[in-house]
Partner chain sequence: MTRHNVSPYATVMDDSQLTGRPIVLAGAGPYGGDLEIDEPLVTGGKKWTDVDRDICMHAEQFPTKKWWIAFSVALTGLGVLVFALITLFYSGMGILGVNHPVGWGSFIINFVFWIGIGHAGTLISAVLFLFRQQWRTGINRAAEAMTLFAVACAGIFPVIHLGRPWFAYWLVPYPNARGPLWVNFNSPLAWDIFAISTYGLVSLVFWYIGLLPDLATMRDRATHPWRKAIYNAMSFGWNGSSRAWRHYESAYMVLAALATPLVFSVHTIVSFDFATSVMPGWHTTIFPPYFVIGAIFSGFAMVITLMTFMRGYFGMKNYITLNHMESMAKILMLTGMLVGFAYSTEFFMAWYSGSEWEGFVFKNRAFGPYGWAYAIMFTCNAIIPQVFWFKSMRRNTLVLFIVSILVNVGMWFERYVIVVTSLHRDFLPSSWGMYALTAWDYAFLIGSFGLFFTLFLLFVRFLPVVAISEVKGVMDPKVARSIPPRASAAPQEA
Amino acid sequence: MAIRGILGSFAREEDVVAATEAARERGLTILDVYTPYAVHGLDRAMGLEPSRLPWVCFLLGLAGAGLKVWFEYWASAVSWPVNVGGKPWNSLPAFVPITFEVMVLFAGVSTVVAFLWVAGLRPWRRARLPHPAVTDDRFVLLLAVTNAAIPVGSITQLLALHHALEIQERDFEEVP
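Could we see that chain alone as a structure, in the form predicted on its own?
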């Protein structure tokens, strides 16, 4: 299904943040905002919820540490108990350094994999950019034209008010 959208191209990050805030205040549907680098405050301007990625990192790091402690206890006390220097078989303080390393490994790798999965960044997918200059020096705001009560002219005026360099109205097969 094709989505009718209006694309506004900006030269400065302050302009795209202000235009995004104004579009959200007017009740427009913001499909996405494309920037050549991370823009501070853009997530709040878009009304995005905080990321759940820190929780994924914490929980999978905790799971890695738990699995590691279980495995080391099983290997040293159950499967192959060896008396080394009179230490007990289940010496938990000896497990701490390696447990920390495995926890960091699980948390880091799983966070990267979760991010790539949620963001849809897969090797076989080609990037679809709404504007060719978005990887260079332009900031692009993509709005959906879904509400018939808001005329397209007022949306273009809103973008022009915030110093849009280029405004295009076009159909998108899917959101780029």
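Okay, that was the form predicted on its own. Show me the form predicted in complex with the partner chain next.
Keep in mind that what follows is only the chain, not its partners or any molecules around it.
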């Protein structure tokens, strides 16, 4: 189902943030905001929750470390205990370096995989750009026309008030 949307493009970071805040206060549906670099404060303006990726990192890091300690213990003390210079088989302090490395490996790689997953990024995915210059120097706010109580005219007026350079109303196959 196509989504009817209104797109406003801005040349200034502060304009797009202010327009986003204003649109949210009006109760408009913000489909997304597209920026050439990470604009701080935009997630708050859009009313987005903070990313939960640090939890993925923490939990997978913990799992990696736990698994590695178990594996090192099992391999050195259970599966095939080898006497190396009379050292104890379950010499835990000697397991610390590898455990740390495997924790970082699990935490780092899982964070990246989770990031690609939640951001909807994958190799060969065709990029859907709302505006050709969003990776250059334009900031684009995309609003949905869903609420019949808010006329299209007032949405375009809001964008114009915040110095939108271009305002387009068009159908989107899906949110870009």
